[in-house]
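Single chain ahead, by itself, as structure tokens, in the form predicted alone.
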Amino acid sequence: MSMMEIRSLTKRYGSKTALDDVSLKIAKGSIYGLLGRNGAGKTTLVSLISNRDFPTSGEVLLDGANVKENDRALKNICCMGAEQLLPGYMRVKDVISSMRYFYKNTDAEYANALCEKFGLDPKKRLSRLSTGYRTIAKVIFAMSSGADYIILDEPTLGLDANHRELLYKLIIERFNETEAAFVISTHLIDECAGLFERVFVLREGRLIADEDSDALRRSAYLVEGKTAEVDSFIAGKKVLTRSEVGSFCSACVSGGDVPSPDALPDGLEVSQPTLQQLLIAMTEEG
């Protein structure tokens, strides 16, 4: 099976370390979530994978070949980012027709079908598109590229609820058709959680989690109730985050099985966190 391997990837900008010794693997046939707060290093990682920037140290390998300035390898990787890299005067249809020069497996028919589904006029110039439709256009280009590795960095930027739902449906359909590896970086975590088979979590440039999505959620639990009772219950446990409002307290506890209701003191409630709640707890500053 085709595999992308990221080995000890580090990127420094002067005295700032944007990415710090990150290693992970991405295989075809899976959908991944790339998660973290703003400034965690997600966009830097995407830029290094796509060769838009070069690492200070470490390497990105695709089936054993370094992707650095490797056109053959890079034709199998398509990254959609927030920045606009194409000239604004180009029309959507012109981009679609020229993509085959960069990605030989580009499916122009599929791209035009997506334009119709999203209500995007292919005759429009990129500079004339709204924020949402600029995002849609870039998503269409990536998903129709025919690349084995499709990386979507904030693919819901500016999209309304209907278009987001359509996007999630199309990602699943395209994945089932092609088994391309999808890596999705987003802040709308709970909306996308059902897509992710595995998640990577970055914090301050470091990889702090590389786990099966469901297993990661099961690795922690929320306990809520009166402050004194919660504090007594969580004493000696690994607490990821704790907050209180008045006499009410909520804590996210890592490790161990979720306690049964019978094992809880009266007045306490326990639940499984959503992926978004867990991410907040794992990346909480201070």
Given for the second form:
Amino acid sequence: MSMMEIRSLTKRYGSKTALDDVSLKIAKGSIYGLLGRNGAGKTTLVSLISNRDFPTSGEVLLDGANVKENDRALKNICCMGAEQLLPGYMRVKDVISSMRYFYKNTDAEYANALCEKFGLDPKKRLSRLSTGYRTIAKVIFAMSSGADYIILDEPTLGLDANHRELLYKLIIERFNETEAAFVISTHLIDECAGLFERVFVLREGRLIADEDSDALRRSAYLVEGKTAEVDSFIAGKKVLTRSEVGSFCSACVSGGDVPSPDALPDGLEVSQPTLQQLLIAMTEEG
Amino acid sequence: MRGYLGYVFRGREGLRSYAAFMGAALGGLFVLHLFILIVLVKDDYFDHIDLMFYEGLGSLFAGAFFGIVTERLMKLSAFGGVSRRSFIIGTGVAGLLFAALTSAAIQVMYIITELVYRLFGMGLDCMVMSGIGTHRSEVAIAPRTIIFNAAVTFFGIMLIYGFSVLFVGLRSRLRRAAPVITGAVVVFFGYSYDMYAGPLGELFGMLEDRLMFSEYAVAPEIFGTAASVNGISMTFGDGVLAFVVSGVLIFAVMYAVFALAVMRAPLRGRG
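I have the form predicted alone already, so could you send the form predicted together with its partner chain?
Full assembly next; the chain just shown is listed first.
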């Protein structure tokens, strides 16, 4: 099976380390979440995978071949970033017709069908599109590219709830049809959580989790109740985060099985955190 | 590489964009020539005029348009998963072919304009003709004149293309310093040309001598064939080759700087 392997990737900008010794594997036929706070290194990672930027050290391999200056490998990777690489005066239909020169498996018919579904006028110039529609256009270009690895950086930027729902549905449909690997970097974690089979979590440039999405959620639990009781319960346990509002306290505890309600002191409640709650707990500063 | 070259020559942002820009610019210059003709036709004093707008302004426009197209192609290639190496090689090949086509297009425009001028009893001097001055009606649009003028025009286009890619390359790497450095290089070239200073001055001096003496080779029936500079015999072929090769070499030097800059530049668009 086709596989992308990222080995010890590090990127430094002067004294700032944007990405620190990140290693992970992306296999065709899975949907991955790339999660982390602003400045965690998600966009840097996408730029390095697509050869748009240079790593300070480390390498990106596709089926064993380094993607650096490798046209054959790069043709299998289509990265949609938040940045605007395409000239603003180009019309959406011009970009769609140009895609075939770069990605030989481009499905122009599918791209036009997506334009219709999203209500995007293909005759419009990119510069004339709203933020949301510009994002939609870029997502359409990436999804119709026919590439084996489709990396979507902030694909929901500026999209309304209806368009986001439609996008999630289309990603699943496309994934089922093509079995391409999708890597989705987003801040709308709970909305996308159902898509992800596996998640990568970055914190300050370091990969702090590379796990199956469900297993990651099961690796922690939330305890809520009165402060004194919560504090007494979590004593000696690995606490990811603890927050207090008045006399009420909530803590996210990592590791171990979720205690059954019968085993809990009165007044305490436990629950499974959502992926977003867990991410907040994992990536909170301090 | 093949896909990228296919896009450069058949796609939306390569040759098609460049040809559209150039077509508009040459069309504008043609109108300007007609306007000048209308003004001159009233004046009995002139029978021909040295304008050289096609070679001069035409080359400037060509360089600017090539720079614009190169920058667009750089962004598109980053979007389309084209390696920097393929982009650099492909754009270099495109540069040479675009310059040759532009040079040919300029000669076509010159011939058309010259014929229009002749209808009104006037003549338009191309760069080579402007030095000969007499017997122009016999040789103004002779194949030898046109080929030689195309070589001189090609040299000019390659020079301006060189400045253009230098600017684009430096801009991708150094951002705000690019206009200053490119401006300094342009001034240095201008200084070398005016003052015959340094190796570049030598080159320009040599080319100018070749231009002057090869003009005789353009019309041997009028001026004879024997012409020499510093004991070196000049022929028509020498002159054509000197301009073409020098143009390619100067472009290659500036393109090498462009290539080095692009090879180390992160490719990013607007955020």
